[in-house]
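Just one chain is shown here, as structure tokens, and it is the form predicted on its own.
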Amino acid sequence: MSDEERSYTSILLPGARVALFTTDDETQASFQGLESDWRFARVKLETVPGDVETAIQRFSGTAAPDLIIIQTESIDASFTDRLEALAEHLTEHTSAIIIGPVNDVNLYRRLVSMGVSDYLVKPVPAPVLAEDIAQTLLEQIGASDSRLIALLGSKGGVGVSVLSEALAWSISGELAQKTFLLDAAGGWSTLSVGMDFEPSTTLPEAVRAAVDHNEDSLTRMIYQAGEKLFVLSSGGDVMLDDSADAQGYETLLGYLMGLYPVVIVDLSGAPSALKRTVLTRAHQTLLVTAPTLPSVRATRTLLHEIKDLRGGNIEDVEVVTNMVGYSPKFEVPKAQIGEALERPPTVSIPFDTSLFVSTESEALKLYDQKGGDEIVKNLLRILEKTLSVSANDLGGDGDKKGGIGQLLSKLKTKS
């Protein structure tokens, strides 16, 4: 995993404007570079010649960023000033950083204390300013538009781990997103069969090093199977032990989620308390099962249950139904089961026991098979709107703090 994969803040941000206020070339250059960084996708930036006078006149009649850069020459008590002035105009959401002439940690203090995120000494590298807008951006406004994707079946054998595994090659391939994949199965979990790796940790042990914010011990634990594609290198857990509690598999998923925009989740084999806290979460949930009378049934019921979890709520949970054609004369008519579920399946997939063992057997790509490629770009299409992407727009690439504003209560506070 290269310096910037290993970065938190190396994820797509979320949509921000950002405005520079400076005179500076090489200030200037640097701020623009971030343009071609795949990161900035959906941040705006806004360069105006100028300095913190500038932005007082800008944003006394105009509505402020999110960020504000500001480069100043002068770091005396004038500035802080005019500081505490432009502060005024922003509301306690903005964010600001300031880039000064001089090394200066008591006027860091100060301009810390005065709700400013960072101070930055010039000449400001473009890696060290696009780092430190990221970080500014992210606490300030999250990981927003992090989407976690959950696959359950309605019983065992019916294909979640081979769908979890074709969803996440092909989101992280062929739509380019940075993609991470989870099994939540413990030593249950084949990913590493599907992914060809070793497991060289477990489940407790991943939601351990989160709860304990090591990030260090995380970045071990992480196998990178594809330029885009990312998965916890778990499966060596007993298997006859217990997994990893609800509360602390939740803070394992908000750190992969403030690091990945897109996280896929196998639910196959994992205990029902974490099968709780994902469904209870996930923006998208694909629900598999089988065309056989048990699976239905099975399937009816995990409806009407999720929608008690998710508060009646179960617009986002899609049902897929696999192996269909593998024993027709017990199979339930596709009509029936849309009936029995009260809605249709959204995708049905043909049974094809070759393309489906090979593929999980020998760790090779669902869409790269002749007939895998038309399944996969069907379960692309339930997600088009959950990730923002069109399925076939194949290729392309894929806790908050106050900020200056707040300095205006602080005044007030004061006064």
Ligand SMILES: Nc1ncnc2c1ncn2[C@@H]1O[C@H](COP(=O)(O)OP(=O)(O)O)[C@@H](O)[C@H]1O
Second form
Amino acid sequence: MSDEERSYTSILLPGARVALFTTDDETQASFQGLESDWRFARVKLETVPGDVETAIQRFSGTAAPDLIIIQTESIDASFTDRLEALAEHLTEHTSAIIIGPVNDVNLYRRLVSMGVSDYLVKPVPAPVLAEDIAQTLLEQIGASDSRLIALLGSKGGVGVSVLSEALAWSISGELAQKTFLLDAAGGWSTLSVGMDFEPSTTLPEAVRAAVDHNEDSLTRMIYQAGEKLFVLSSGGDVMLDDSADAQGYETLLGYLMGLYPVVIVDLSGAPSALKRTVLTRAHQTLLVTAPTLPSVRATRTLLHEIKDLRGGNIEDVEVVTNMVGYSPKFEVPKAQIGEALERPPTVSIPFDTSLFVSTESEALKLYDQKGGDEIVKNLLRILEKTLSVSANDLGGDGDKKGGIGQLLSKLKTKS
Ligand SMILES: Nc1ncnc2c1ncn2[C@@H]1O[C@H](COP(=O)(O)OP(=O)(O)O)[C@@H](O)[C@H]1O
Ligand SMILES: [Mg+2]
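Could you give the coordinates for the form predicted in complex with the ligand, as opposed to the form predicted on its own above?
Full complex below, order starting with the chain above.
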């Protein structure tokens, strides 16, 4: 498995049910091993001793789960005929993976043409099975190609919102990716100033529309900020009202990830429940800190908590130090920040009030400003793996074609 694939499924999978029909001990062990994989925390795994025949019996009377995996020893027409018989009992929602005894391209093609998601040859090691199931479940919710990028601050006012906006402009502009910038702060959101729109909805209303599958209503709540940049026009919330619930927010996130290849979530000002939801699902998290002691301490605590939340996996979290030079005498030096966090901050951004406050107040694009282009380029560098783009393609010499031409081969632009 390549690094790219690993990061692509290194997220908490959506809630789903998966049933395996097999009599093979090795397959069973691989499958049951997924119980301890943090990504599968919400996936219900059931092993049924048997084969395609057992599956037909089982699902002729009861609803099938989201994914069934069937292991077979025979791969001739007797098997595919029975698979067709099984398909009659399944709705379109159920996906299938077949495990067989030998590699057979013709069989593979035939199975795929029947709607089977994949054909694996035994023995199937746990990581391969995990990857295949993860991809299938993500494809089911239409989010398989999308990347979720979360920005979180170790305290308020460290620049999460301005950096989220800067990234959204450059990924949608320079990198020409259809991008959605989502805020999680409800009435505390400052997005409408930074992106220059009049809020027309609230976060709970948008969540309700997503939960009710009310696409017309959701479409009306989306503000198009740029040719390829879209934002949820929320922020009309009463500041002291309760925000959206986490489960509903995740539904909204799933809906957006089905439509936009890149979704950026600004978590500054979000309630903890929404922060947790997004951090477990994010392909990449930028944790923003100021170089001051309280902020660095909080960053250290947050790194531990995110690590726990993600089952020990913290590879996809990067620390960004912002406002360096704000109060040089009282700042923690870069080397000490690295020691305290057991990782060097990936990007340091200077304190520059005229650049940042003017960009924010006048709804400008940071990468268009003198000094801002370099900052954005450094931030994009962190995201190159997640976005499947090379740092060399990120422009900076004014030639934006190179970036657009070669990037993000894996990210299909969804229409
Ligand atoms: N590097 C920086 N130098 C100077 N001002 C900054 C810098 N980064 C952010 N700011 C300013 O700090 C304020 C807080 O930033 P904001 O993005 O709203 O923080 P957060 O979303 O983390 O609460 C804003 O006025 C913003 O323009
Ligand atoms: Mg903010």
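In this text, rigid core is short for the largest set of C-alphas that superpose within 1.5 Å between two forms. Numbering follows the first chain given and starts at 1. Here the structure is a predicted model, which is why all the values come from computation and not from measurement.
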property: Residue 186 C-alpha moves between the two forms by 2 Å or more, core aligned; result: no
property: Yes/no, residue 30 Cα shift of 2 Å or more between the two forms with rigid core fixed; result: yes
property: C-alpha of residue 82 off by 2 Å or more between the two forms on rigid core; result: yes
